[in-house]
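Single chain ahead, written as structure tokens, the form predicted on its own.
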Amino acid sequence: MSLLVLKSSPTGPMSVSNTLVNEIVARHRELDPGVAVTERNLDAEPLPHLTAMNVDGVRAHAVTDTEIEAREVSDRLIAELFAADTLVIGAPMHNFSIPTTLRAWFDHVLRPRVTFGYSETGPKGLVTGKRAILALARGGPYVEGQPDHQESYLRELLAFIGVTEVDVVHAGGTAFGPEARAASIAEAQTAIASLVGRRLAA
């Protein structure tokens, strides 16, 4: 088996979402000693944003010194993602959304004729077999209606690319004090650990 794992939060060693992605890369590992691990840390290494100025070298054809570095940059994490059984993706909610670095990989990964295409009926993924764990935080609870670009989102991008296996474990509420923060980890750790029990058993 092998994990391309994703961090995106720009708190470092304080994130949940982080604690929660670590929870699951160790839980594989203790089940499959074997496993093996990409680890981009989004935050830590950012990716650069599409502009004029590159966004040819992802969308069309690279010409310029700029567009071929980015089309060099997309084809390494492309790689990654086919090389890949399981995505592992930890996102903070930022702006009831996610943070801008884990969306430039999505802008980078998401190219045309390559990880999608269209058909007849419409648009077609074409990363297919992989499965997807997400890792989910926010500062305040999961509430039902409130507003919620986060999950949602993610789920999107992914099923757009053709990764429809999506579980997801959330930890809400860690802005409202430590106890609270606490208590939260401890449920998602609990839930991630029956998570990828039943994975690896199946």
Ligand SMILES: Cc1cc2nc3c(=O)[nH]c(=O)nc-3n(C[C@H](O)[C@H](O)[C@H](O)COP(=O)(O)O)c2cc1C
Second form
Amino acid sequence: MSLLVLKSSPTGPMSVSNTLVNEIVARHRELDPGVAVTERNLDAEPLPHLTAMNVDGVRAHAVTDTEIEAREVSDRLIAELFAADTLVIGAPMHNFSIPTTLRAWFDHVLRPRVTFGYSETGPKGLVTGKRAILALARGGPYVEGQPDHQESYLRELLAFIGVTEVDVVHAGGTAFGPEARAASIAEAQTAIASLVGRRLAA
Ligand SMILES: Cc1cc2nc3c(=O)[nH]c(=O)nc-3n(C[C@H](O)[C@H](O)[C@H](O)COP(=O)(O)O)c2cc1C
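What's the form predicted together with this ligand like, now that we've got the form predicted on its own?
Up next: the whole complex, starting with the chain shown before.
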């Protein structure tokens, strides 16, 4: 088994989503000591945003040095994705969506003819046979009716490249004081133990 782990919180060791990601990795290690883990902290080592300087390197033809550099980064990230069988993504909610550091990863990884293509029936994901676990955190509670472009957006991006088997654990209400935050993390940790146990038994 191999995990590709993406962290995107700007709060480092204090981060709720990073705590959940670490728990997911620890549970996998407990049940499968041979698990291979590749980790990318997209906050500590941010990827460049796509701009006029580099966008063609990822989406068209790489000609300039900056475009070639962007193409190489994209190739590396995609190779890491294809090498993993499970993708673990930690994401805090930022302005109802995901941190731009994580969005930049998707901008490098969604590549026409490499991770997605088009068939007669529409877009077709080319990253098949993989699962994902999303570890999400947010200041407000996870209840119906709250604006949410975090989980739905991540599911949409992943489905577009072919990753449709997605599990989600979340800790909400982290802005409601230390007790609410701790209770939410504890609840998510219980959910992680049962999720990883189920997955590795399957
Ligand atoms: C820039 C920024 C934007 C945020 N936007 C939202 C938001 O739209 N909704 C929400 O519920 N919480 C929002 N929060 C709060 C975080 O989602 C919350 O603190 C969460 O626990 C962060 O996860 P982390 O500890 O893994 O970084 C925001 C925090 C930051 C820094």
